[in-house]
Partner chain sequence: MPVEFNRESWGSTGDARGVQSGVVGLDWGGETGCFLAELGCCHIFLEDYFVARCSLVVTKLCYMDIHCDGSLRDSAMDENVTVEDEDQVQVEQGMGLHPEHTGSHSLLGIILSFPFSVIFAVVNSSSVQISTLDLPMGAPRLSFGMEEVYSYPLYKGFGIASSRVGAFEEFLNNASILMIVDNGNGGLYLQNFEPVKMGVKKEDGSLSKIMPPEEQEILDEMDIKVKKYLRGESANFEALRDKKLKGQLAVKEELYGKSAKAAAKVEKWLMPSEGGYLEAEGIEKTWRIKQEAIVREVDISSSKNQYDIVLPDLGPYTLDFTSSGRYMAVAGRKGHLAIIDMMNMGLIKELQIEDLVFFGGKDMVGLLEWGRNSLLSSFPSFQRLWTYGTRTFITGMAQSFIVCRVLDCGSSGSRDGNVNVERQEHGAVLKLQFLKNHFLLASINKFGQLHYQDVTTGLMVGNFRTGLGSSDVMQVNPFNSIVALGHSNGSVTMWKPTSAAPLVKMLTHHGPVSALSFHSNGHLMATAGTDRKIKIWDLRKFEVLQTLPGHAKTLDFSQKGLLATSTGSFVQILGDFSGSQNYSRYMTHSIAKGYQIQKVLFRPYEDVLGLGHSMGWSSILIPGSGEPNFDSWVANPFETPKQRREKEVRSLLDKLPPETIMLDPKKIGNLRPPTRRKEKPSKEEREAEMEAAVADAKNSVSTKRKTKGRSKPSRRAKKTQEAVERAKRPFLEQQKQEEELSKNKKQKIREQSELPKSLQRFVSKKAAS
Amino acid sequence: MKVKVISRSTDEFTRERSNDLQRVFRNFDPSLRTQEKAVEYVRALNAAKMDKIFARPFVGAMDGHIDSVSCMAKNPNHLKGIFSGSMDGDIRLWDLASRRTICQFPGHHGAVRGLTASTDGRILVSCGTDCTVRLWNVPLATGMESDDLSDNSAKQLAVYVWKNAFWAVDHQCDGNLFATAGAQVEIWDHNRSQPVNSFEWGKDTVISVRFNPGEPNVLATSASDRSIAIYDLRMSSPTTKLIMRTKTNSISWNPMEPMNFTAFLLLEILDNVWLGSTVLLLHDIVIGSAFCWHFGIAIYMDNGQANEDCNCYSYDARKLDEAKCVHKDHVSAVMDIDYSPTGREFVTGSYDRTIRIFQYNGGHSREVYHTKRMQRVFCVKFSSDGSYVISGSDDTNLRLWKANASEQLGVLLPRERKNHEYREAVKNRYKHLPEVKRIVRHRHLPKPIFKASALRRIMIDAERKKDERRRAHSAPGSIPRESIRKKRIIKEVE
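As in the form predicted in complex with the partner chain, what structure would this chain adopt when taken alone?
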C-alpha cells in the first residue's frame, strides 16, 4: 500500500518573524473561483461608480489678467510654465504648480492675438492688433522657482512693426522661423526685422496658422474666406486649399500620427495623392522624416444662425476631399483646439462655456468640463505631459483641469497603481453592458447647454426628415445622399 495525504506544517505556510511579509500562495485554477464573470461585472460596475465619485477635474484657477484671455502658449522647455496673453495687451508667464504669475511681459498696446515659444523655450514671440511682432527672452527655469516678485517683468528682445494687424503666430519646430497670420501669411526669422517670405491665396484675412510638428516646413492656415490652406516653405506658392461652408477658427496638428506610418507605405500613398509636388515630397521620405498629416479643425460661423456649425473635423492632409472624422457635441462655436502630446485625444474650448475632450477618432466627446464662473472659452491647451488641460476664458481667468477627471494626483504606491489598472481593465471589458455604459457615459450638463443640445438634436432631425421627404418625392437618384464627412466641404483647390 502506498499512501500519502495532504499535510501542511504551519511553519512552512506562515511567516517566520513578525517583520516578514505574510506568505502568499497562488493557485489560478478557475474551478476555485466560481462565477468569475459575475464578480468581474460587479467590480466593473463598482469601478464605474467610483470613477464618478472621484471625478473632480477642476484643480484651480489662475487670476491676474484684467481682460479676457485671448491666447496661450506652452513652454516647451518647462513643464510647469505657460504663457498667456490677454485682450488688454498683457502677457504673463504662469507657474502651474503654484498657480502664480512668474513674470510679465509689458509692451503691447492692443490685444495680444498670438503667442508662441521657440522649440528650445528661450524666446517667446507675441503678436497683436497693434501691428507689432515682439520677441521676448524667457526667464530660465531656475529663475521661475524663486519667490521674489520684485522684478517680474521681462525685457523684450526685439520689436518688429509691420503693415497690418496680426491674428496668430506659430513657431517652427526645430528652426529659427515663425509664421504670422494677418492680411497674409508671413514667415519671419528671429534676427530680421522684416518677413523673409510671405504667402497669399485670396484676399481675405488669415486667422490661424500652425506648423506641422513632424515636418518643419509645412504649415496650415485658416482664413476668414472659409478656406484652409496648406503651405510648404520650400515652394513659392501654396500647396492645397480647401474651402468649407463655414469659417475655421483654429487648427491643430496631431503630433503623433506621423510616426504611425512607415516609409514604404508612404511612398505608395504619395504617388497617388500628391500630384504636383511628388518629387519634392519624395525627397523628404528619403531623408527619413515621417510625415503624414492629420489635423483637427475647429469650425464656426460668426453669427448665431441656424446653420452654425459647432463641430470639429479631422482631416488627413493628403486626402482633403473628406474629413476623417467629425467630432460633434459642442452646442456653440469651437474657439480653440489642442492635441495631447500622445496624439490620442484633443481638447476643445467653445463659445458655449464648456471644454470638451475628444478621442482622436471619436465622434463624441469623452469628457465635458464646465463651472458656473467660467465664461466663453477662447483658448485651451493640453499640458506637455498630457495629464492636464489649461483653459483661458472671457472671465479673465486661466483654469487648470485634470485631463482624466477621476485620476488620483500625487505619487501612487505600486499596489495602488495596480489597483487602478485592474479597475480600468474590468471597466473596459464590461463597458458594453447597459448598466456600466450608462454610468460611464453620464455627464451632468448645465441647463442651458442641455437645452441647447436638445434643440440642436431636434433641428438636425428636422433637417434630416425634410431631406428624406424631399428625396422620397423626387426622381430616384436626383437628390444624392451626402456623407456628413463630405457635406461641409465645398471644394478642394490644388
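What would the structure be for the form predicted alone, given that what you showed me was the form predicted in complex with the partner chain?
Just the single chain follows, nothing else.
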C-alpha cells in the first residue's frame, strides 16, 4: 500500500529569531478571493436587513362601498381595471393607478355573489341572491381623469331572471359561455335568456365554479355536500367527483399548470373545550369554555386545499388520493384564493383579518399582510401583471398591496436593477444560514393572531402525543398511522 504524506521543512515556516516577521504563504493568483465567502455573507445579512427596512407593502385603500366587499373580478383587457361587488348590490369598476371609481353598475337588489368579465373585457357578468344574472357593457375608457363620468356610465345589456339564487359565476377563457353556481350548475350564452345546458350531481347547493384556463370546456365546482366535481361541456354527465371531510369554499386553477387547481374548504365547528383560565378572543373567534371556530382548508391539484385545521393542501389532479404539499400558517377560515399569473404563488384572504402569499410548493407563507382597520377578508386577487395584490374586506374597503413588500416602485436605473438582483442573489445563496434565515422569516403579527398560533401549536402537539401514547399501549398494527396528506379525502367517485 502506498501512503502519501505532506512533509514540510521547518526552515520554511519557522523564524530564526523572535524578532523576525512570521513568514506568510500566499497565492498571488488574482482570480482567487480568499475572503469571498465572508464578504458575501455580510452582504447577505445587509440585504436581508434592508428588505425589512424598506418593506412597505401597503399602497393605498379604495373606499366607496357602503357594505362588505363580497367578490371581485379582473378585467382581462385592461391591466389597471378591477371590478368589485358588495353585499348591498353595488358594483364598481376601479382604476388601480388612481385608486378611483370609474363607473358604477346599479341594478342588483341583493348581495352580489359573483363577478366575471368576458375574454375581451367588454362584457361584465354579475349574479347575486336576487335570482338574477345581469350582463353589463364595460366602458372602454378606464383611465378618465375628469370628474364628469356621465358619458362613461355603464349600460345594462340583459337581465336573466331565474328561480334560484346564485352563489358564483365564471366565464370561459375563450368563448361566449359562462357558468353559474346555485341549486345546480347552469351554462349560459350571451345571446340566450335560458341556460343552454345544466348539470346536477346531488341535491345540495353549488357554491363555487371555475373554468379551466387551459381547456375551455372543463370546469370545476364545489358544493355544500363537501364535494368537488369536475365537468366537461362536451359530455352530458360529470366526469369526477371527490368527497371531502369538509365543505369546499373556493376553487382556483393554476394558470401555468391547468391540470392543477386549489380549493379552500370551510367548516364551522361548535364544541366544548376547557383550557383552564385561557380565553382567547380573535375577532369572531372565541376559544375558552365553549367556542365556535371557522376553519379554512386549501386544495390544489399540484396546488392546495384549505381545511378545518387551517392548512392548505396541494393535490395533483392525476392522483387525488394524497396531497403533494401542506401549507400552514392561517389560524382561521380561508375565504378566497387567487393564483399569480406566473403560477408560482397564490394569495389567500382569511377570516383572521390577514392576507398571506404562499409559494405553490412552500409549506409556510412567504408574506403576511395586515392593518389595524382591515377586518375579515372575503376576496383577494392578484393583478394581471403579478406585481400587486388587491383585497376586499368586511370594512367596505378595497386595499392595494405590493406582491413584494420591499420592491422599489417607479422606473429603475440599470445600476439600481443590477444592485437589486445582486442583493437578492446573495440572500438566496446564504438563506440556509441561521442568522439570515431568522431575519428573512421574521414577521410581526397582531397579538390575537400570535396568541392563536401559539395555542394552535400546543393543541397539535398535545394531539400528536395522545396518538403516540395510544399507539404505544395498543396491539401492534391495531392503530394505523394516518398521513396528514390523506386525512381530508374520503373517496373519489367516477
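Note that the coordinates shown come from a computational prediction; the quantities given were computed from them, not determined experimentally. Definition used throughout: the rigid core is the maximal C-alpha set that superposes within 1.5 Å between two forms. Positions refer to the first chain, counted from 1.
- Positional change of residue 30 between these two forms reaches 2 Å or more at the C-alpha, relative to the superposed core.
- Core-aligned Cα shift between these two forms at residue 9: this is 43.4 Å.
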